[in-house]
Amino acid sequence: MQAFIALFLVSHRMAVLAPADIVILALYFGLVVFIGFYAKGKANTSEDFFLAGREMTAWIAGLSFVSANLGSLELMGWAGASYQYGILAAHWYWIGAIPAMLFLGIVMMPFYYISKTHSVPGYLQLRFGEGARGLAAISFGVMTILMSGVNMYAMAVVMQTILGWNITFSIWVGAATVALYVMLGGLRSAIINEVLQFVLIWAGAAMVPILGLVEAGGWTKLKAQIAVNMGSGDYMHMWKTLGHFKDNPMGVHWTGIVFGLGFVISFGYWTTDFLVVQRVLSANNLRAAKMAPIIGSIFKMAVPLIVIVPGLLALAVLKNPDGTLMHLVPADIAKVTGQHSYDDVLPLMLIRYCGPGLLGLGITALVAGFMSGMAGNVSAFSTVWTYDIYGAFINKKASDKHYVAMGRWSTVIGMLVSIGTAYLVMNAASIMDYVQALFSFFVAPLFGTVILGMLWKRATHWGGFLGLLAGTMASVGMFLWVHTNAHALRYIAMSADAQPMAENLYRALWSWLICVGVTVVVSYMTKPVPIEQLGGLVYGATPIPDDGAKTLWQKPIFWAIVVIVVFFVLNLIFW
């Protein structure tokens, strides 16, 4: 019995389950797996399987949008990233998102819904060819395995840090819930799964800013005692210490924020990751296909409270035992130390706020979004594998019920591949580290495609292809050559100044413009797409369908306009 308890158990947990918690955590894992055998009987055939029967309305579709990135991505890693740089890191939830998310619903989502494609790399198979949409299918599947991975490493740690279970258990046990009911359901169980993990991550997690901010004193008290506590103000501006790369915590220069994050990772992520356009792609009409992401924007600008706010706070009052103050470091530096690190700082921040009951709905939403962050990757590379790989390149002919059979078994294939891939996060000196060079390897060049091909008429068939495998070689190539050499780094940022996160930034703006141009070099060297084969895939050669808006208030453009305006608002309140 010792031996068995030990499986799952090591010393050093910080806290123990009360019955009421164990019962909450209990709740959701049997809710979530009921869910999977629910949508089982509404997942027939393979529009049903892998695009919830394009039933969903506009509120399901963008809370869904919004919650598969939700994930360890927001939860963890950003709340380590605000302890490390402060508030720079909203940059990724304001710039880094909103006006990509406004571009995708207003701008591309009528290409996507009209062309009916099933999959972004099934839209560049349509204007590009079997070259492009085979290129960018291996990519996104590669990368969608790793970043389910990711997800359950930080599942794992947060079990790990808070209860002591063992991060090999805690692995197994996520995965497998996962694995259950997304092949049950499909994409339905996944979409339905995630307004419940939304709605859940929000109730768990927003009791930490709450509490955290009533302790501080208010958010005047806080920023003078990060100031105290840290020697510099530096840490709660987002754009007045931009000036220069060695005036702020990140070691990054408004060029690389505005153009590297809020232009060309931004835009790459929200507008062309099947992920979350899979979501969008299940609206049951266009108007809902527009708005999904609208909506979906209004509740991303909220998400820094329940996650920037706490690893600010932890600079403010976590303390040792000895009410000292606490110092994280580098998952590298923890291992070897002991010391707790940047990724622990929302785990540490729920259990010095939560007690027995609330402990248990904290963990259940910290879980309900690594869950989710899963389910919406693993989701995804069935959808890819299936329609893009397998059905493109392997078995064309196969009937319906067989695709709907391939997507259930890659749904488990890529989960077990998925665990093997969450070891190899261990390595990585955090878990953004390793988010941010997966998205530069493959987002970045791939959205430099996407969007010649949605408003270049000129760009052809060898153009996006070989654009888009010269973009994705040029940033692995760049990622290599700065972890062979260091002093790469000030070549690839342009300042000797620049520290690792200015890498990704700088990195993903190079490759997505080798990939624009290459594209655009190509193009011009090739035989031009006749442009009647153009209709439903470029602007200029399509006429966009009415979305049956009547009044002010149904138009997506009129709430884009008020979403834009409160971005202003808040990036002014928190220059």
The other form holds:
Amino acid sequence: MQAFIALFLVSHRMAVLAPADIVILALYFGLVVFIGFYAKGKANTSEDFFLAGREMTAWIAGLSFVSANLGSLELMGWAGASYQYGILAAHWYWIGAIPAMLFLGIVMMPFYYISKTHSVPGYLQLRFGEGARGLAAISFGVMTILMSGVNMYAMAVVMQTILGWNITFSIWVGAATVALYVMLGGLRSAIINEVLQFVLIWAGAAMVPILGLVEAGGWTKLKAQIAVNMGSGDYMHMWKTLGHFKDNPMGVHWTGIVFGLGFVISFGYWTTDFLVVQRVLSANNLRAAKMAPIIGSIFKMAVPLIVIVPGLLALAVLKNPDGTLMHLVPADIAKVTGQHSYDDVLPLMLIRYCGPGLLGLGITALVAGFMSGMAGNVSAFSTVWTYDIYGAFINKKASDKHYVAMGRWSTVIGMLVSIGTAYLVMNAASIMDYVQALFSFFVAPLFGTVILGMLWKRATHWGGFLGLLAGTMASVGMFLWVHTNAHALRYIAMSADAQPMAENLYRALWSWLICVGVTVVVSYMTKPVPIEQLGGLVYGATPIPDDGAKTLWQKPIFWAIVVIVVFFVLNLIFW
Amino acid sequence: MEHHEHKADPTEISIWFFCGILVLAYGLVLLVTGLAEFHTPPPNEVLLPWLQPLHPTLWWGLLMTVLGGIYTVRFRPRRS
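Please give the corresponding structure for the form predicted together with its partner chain, as opposed to the form predicted alone shown earlier.
Up next: the whole complex, starting with the chain shown before.
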């Protein structure tokens, strides 16, 4: 009993691994490295290395697509957000993902797939020329490496917090393992491991909501308990409290959720972020490429069960050793007071319900999530570096073998730079927030450029390039404005009651509008691209090929409709 | 454009086999741990007495063993 109480009192180590936990963790590391060596024999050409030979079925591409996004930063961050903001956090999994994933599958995938591009910057080159490609490739390359480093550091901190592991040990073991399997087997190895990691994340995390709901006495009693503990019923409504910024714990408005998150951020991330799109490009035919995001969306819709529900359960059941309700606090306060931070919700709940063996499985799931985040970033970086920077601007006429070698080297070098980023973040933790904000600068305007490129024949090269540049600069400008003058938020979010979360939503919306506006104006002022150069790239200039579906069950559009109906029903249930 | 399909090498090991073998191995570890804990519950189950009769490690281990076993057998590598 004393040992267990100590788990909660000793802030620098929450748990100690039992032999069964260590066996589970060791089996995982052994298998992922084996997969790297196994996939090496099948990564001989650039198509094999960077696009897994385009041999993946819809299920595998779909699971990998959703798994690449399901890193542990995501798992732990949104579990913490659901503790902080209630069920509103589920918007980032439903309206913030599902419509965009379906749009990618049904509308955009045919263009990515039939243009035979190897990357999203590659599509921009075909549609808008080298300027837009260079801008997108360099910004994406820098951001993926930084994000990989942030992931690495976050994993090391979690391992230190939960198990007391040395930060340097965690960084180097995690980085070396990921670098080894991605360098050896390329995207095929990353995809096999991502599917494995997806299964593992569910196996390791599912016990928390199951046992938590048993403890809480079911969903209805959970809602009632949270209302008692928090003194408000606002934590359990997804839409009811979004009529005004001050009516909900997040300080947002429904327009920000629908247009900022549901349209711009979500469509920007899921349809133009090459980290996820690369997984779908590995599909073995057009129908599989269309079905992969739809299959991914079904699993994405279920993720709140293992991410949002644990945060909500913590509001109801998490207690201090003396029986009083435990209050989690923001990370900066936690450092001073020694309390647990919001991000500790998932580990705390794992320790609460999982004894030896199950705890090891849960910890392995977190490690798997971090590694899938790192592998996703580094494999996407190596592709964009090799095709869109090195192959496009430095060495245009090398052999295929040379590009595969470059892919392997760039994986290792990318990982070493990421390790440098991890140490940089370690010495100045606030950089972590800035790096994550940086990533958001490019996503919203890039979506404006890609969507106009695909749907509007009149968009010109200069329009695309200047629109992307203007949107990105506007996003950076708004970020700096709010961070040097907090009152600026009222202008960006159009309300004095807006909270920081609203900034991300409205900044994305404005930067997208600016990108689209500049692209349209500049396009009308510049010479149109001849229609014959737009074949395979733009709606109206491209015959959409038959995807081979014969029956209703094989048609991607049928499954997209099923998913969107379920999506609406879920939103109504949790209204 | 014609409908174009890339075929995977039929001799390669299925991704589902890798998933099956890992889930099976984990299931067996949990099953053994769950059996060992049947009469000597771990500290968290002592602290939360309602957890003890549920034996989550044992049942989760059994479920993973069965599912992992099915996937391992169904997708085991075969010589063509």
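Values in this document were obtained by computation on a predicted structure and should not be read as measured data. Just so we're on the same page, rigid core means the largest C-alpha set that superposes within 1.5 Å between forms. Positions refer to the first chain, counted from 1.
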query: Core superposition between the two forms, C-alpha change of Val195 at least 2 Å; finding: no
query: C-alpha of Met478 moved at least 2 Å between the two forms on rigid core; finding: no
